[in-house]
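What follows is one chain in structure tokens, specifically the form predicted alone.
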Amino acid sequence: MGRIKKIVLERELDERLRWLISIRWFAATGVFFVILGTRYLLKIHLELLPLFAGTLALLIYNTVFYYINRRLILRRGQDSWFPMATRSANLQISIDLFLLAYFIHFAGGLENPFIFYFIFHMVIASMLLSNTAAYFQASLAVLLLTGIGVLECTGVLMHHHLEGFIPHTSCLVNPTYNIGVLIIASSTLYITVFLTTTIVNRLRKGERSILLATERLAQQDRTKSEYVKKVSHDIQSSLSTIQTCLQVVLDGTTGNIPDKSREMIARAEKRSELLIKFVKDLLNLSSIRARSKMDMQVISLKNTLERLVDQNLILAREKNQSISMHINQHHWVRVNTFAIEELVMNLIANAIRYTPPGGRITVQTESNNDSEVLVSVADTGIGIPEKELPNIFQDFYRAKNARTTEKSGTGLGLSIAKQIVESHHGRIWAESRLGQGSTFYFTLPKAQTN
């Protein structure tokens, strides 16, 4: 299915792992209050020390997996990520089952109605894992329940009776009852896995069809972009030749020319320069879209931004503008250096172009969260009408006031910026107030540096 399927599957597994860790925090809180409520409100006898120890263990190992998952996020996109994340999911669910069995044992064994909570884990396993792994988890749950029943009936493990909930005369450690409970529980767990995996498999089959269609469309789009790239390259070469010839004539190398002819040739040369700029932007956009994979390097975003801002200082000073930077920390990102430089240069150039003399441009970075860095380029320029903001990243789109201020734009700069950011699995957006300025934001995933 290719790159798109890989990205979608990674994103889904990543989201589900985060969700699993999140609900475990709620589970730990719930277990704590259930223990207190059962013991002191319902007056049911419980072994508090081992149960609170189990709750502490739940918090500790969930914290461990929280940090493991954070490190896994930094590896997302690498070939080793999916197998590592799958193993992590398998291990987490297995530990959950062992801990649930621990709680069940110290809170009444098979007489505890919370044995039905094993069903929830089967649903989660069926959603997160492969069919084989889900059935493995069901077998593990059956084995744990059987172990509790057998070991308590034989006296190997002490039965912790739920005094105040189940009468002593009905103490559920007799073999006949336990066998019945185990048969019902085991069949319920396997049926749950069967039904859930059947539904999930059908959904995944439909998803694969959609992914295949998306991949085909993406391939067609790359083919189209490759064609446009080749045509644009040929047009650019021809236009550059024409411009060179016109410049030779204007320089007087071919002899003197009348003033009227010089004016017409100068206009033609200027128009060819604008066409070359347009074709160059079209070529860049097509090149990005035609790539299925970009060469990546780990760089210091601070060093790169400082160098790019320095390169724009002269242009800003010519318009009596100031450029300031608020970059106090080195953020390491894994990017295509050429593409990111083009992205930032594009945003800074736009800020300079659409900011009047005396205005300010500010470049800033900050940690957006544990996994990505946020970059912003702000100006005090003409701004963008609110109703036009959703359209500014479309091909060839230019806001009305931008067309009035600068007639020579191609309308492709922000499309190129959007393609570059999305090819790095980031996001880009803008905030603006008409007449007061604009701020463009984009995010980049942080690189793992150790």
Ligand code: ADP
Second form
Amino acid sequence: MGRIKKIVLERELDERLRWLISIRWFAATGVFFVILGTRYLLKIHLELLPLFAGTLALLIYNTVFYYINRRLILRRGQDSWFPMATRSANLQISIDLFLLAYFIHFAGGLENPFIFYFIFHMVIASMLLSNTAAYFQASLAVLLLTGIGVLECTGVLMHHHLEGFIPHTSCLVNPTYNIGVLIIASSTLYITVFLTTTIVNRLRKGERSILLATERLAQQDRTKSEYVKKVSHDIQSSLSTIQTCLQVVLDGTTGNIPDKSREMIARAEKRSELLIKFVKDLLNLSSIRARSKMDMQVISLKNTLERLVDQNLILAREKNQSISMHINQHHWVRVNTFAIEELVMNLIANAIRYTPPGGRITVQTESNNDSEVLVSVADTGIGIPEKELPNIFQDFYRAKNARTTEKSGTGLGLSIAKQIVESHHGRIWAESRLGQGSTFYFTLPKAQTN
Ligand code: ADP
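The form predicted alone done, now the form predicted in complex with the ligand:
All chains and molecules follow, beginning with the one already shown.
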């Protein structure tokens, strides 16, 4: 349970920290336009300079936290990540509260209805932080509001009246009004934290039990794959022995055999070869599924793909096909080299098998965005019927036209490919036009090279 809880909390905090930073950009833009609108459209008197300075401060510290968060992400998975991320979240919300108090002070103090915007911070704090920390932030907000009220009313801080919004005397000469606002605002903040934390705690509990069940299923799946792996391994060694024996007989080493028997043995040998290929694929797939961790290396995709295309040149030439590459840049990825070779080999082998003589195969890479590389293997082959396209990554699935064109096939190559890509946190999909060709795409996360 400890590990699951950690995973849920880490993922949640990471997502919400990013979300918090992204909504702050909108908040800064919103504040800017509200200041302008209030001043020039509603003609309410505002101290523009300190308010714009506050907006600038908001932009600056959000930029700082954006970069801090990017550095923090590199540490995800390490023990130090969670306490550091929690500290950052606490600090960010406290600074937000101070800034909101600053805005409120320069725009009317407790007479400004925007004091109720503290509620948003309470909701965010309850979602992002522990219950205790959320109540701490609520107390800080109450303290700040009380500070504004007391310091402005006692004249320690200057009161910046919202001229044109409410009559001048309303709050300063009326302590009952101030106390009333403070009591209502404070209780609203505490009640908000109480309600939000109650809901969030319930949701977290639900999410945790789902994750626990998922983790258990994954464990069972790995046990099953481990079993299939062992069985296929045993079958494969027996089959290889059978095939070797048949080959020895066919070679004539054991003496002459009648033509009829030779034909039957040759057929048996061919069948055992297909069976070996099938069991090998099964073994491969279950090995990948049974593995929870892989050895990873940082490699250049360009070099690996060039090597794999070279290895397939002869096969393509035999079918009078051209095979070309469009890779003009090194993309560094952190992968298990054997698995990635297997994946690309499967896709190129399929492209060659399902493309008639004279066709074209193209391997390409491009930067999908800052964090991903997109690899494509395109062919001008038989294509895949539109209706069958969603099924081709399922175990043992073979499209109807493929079964007619190519009798021998296990329907496991793309399952292996999908498994490999997903274990590298990438995506794989295909686009195809029947009779015109197919393109298989997959993405891999770029390696952090700094
Ligand atoms: P196999 O090729 O052994 O049948 P795969 O899992 O590699 O198994 O592929 C599954 C199915 O996807 C194939 O049977 C075929 O219908 C379709 N397919 C895969 N690659 C291509 C391709 N390049 N062109 C057309 N169809 C393809």
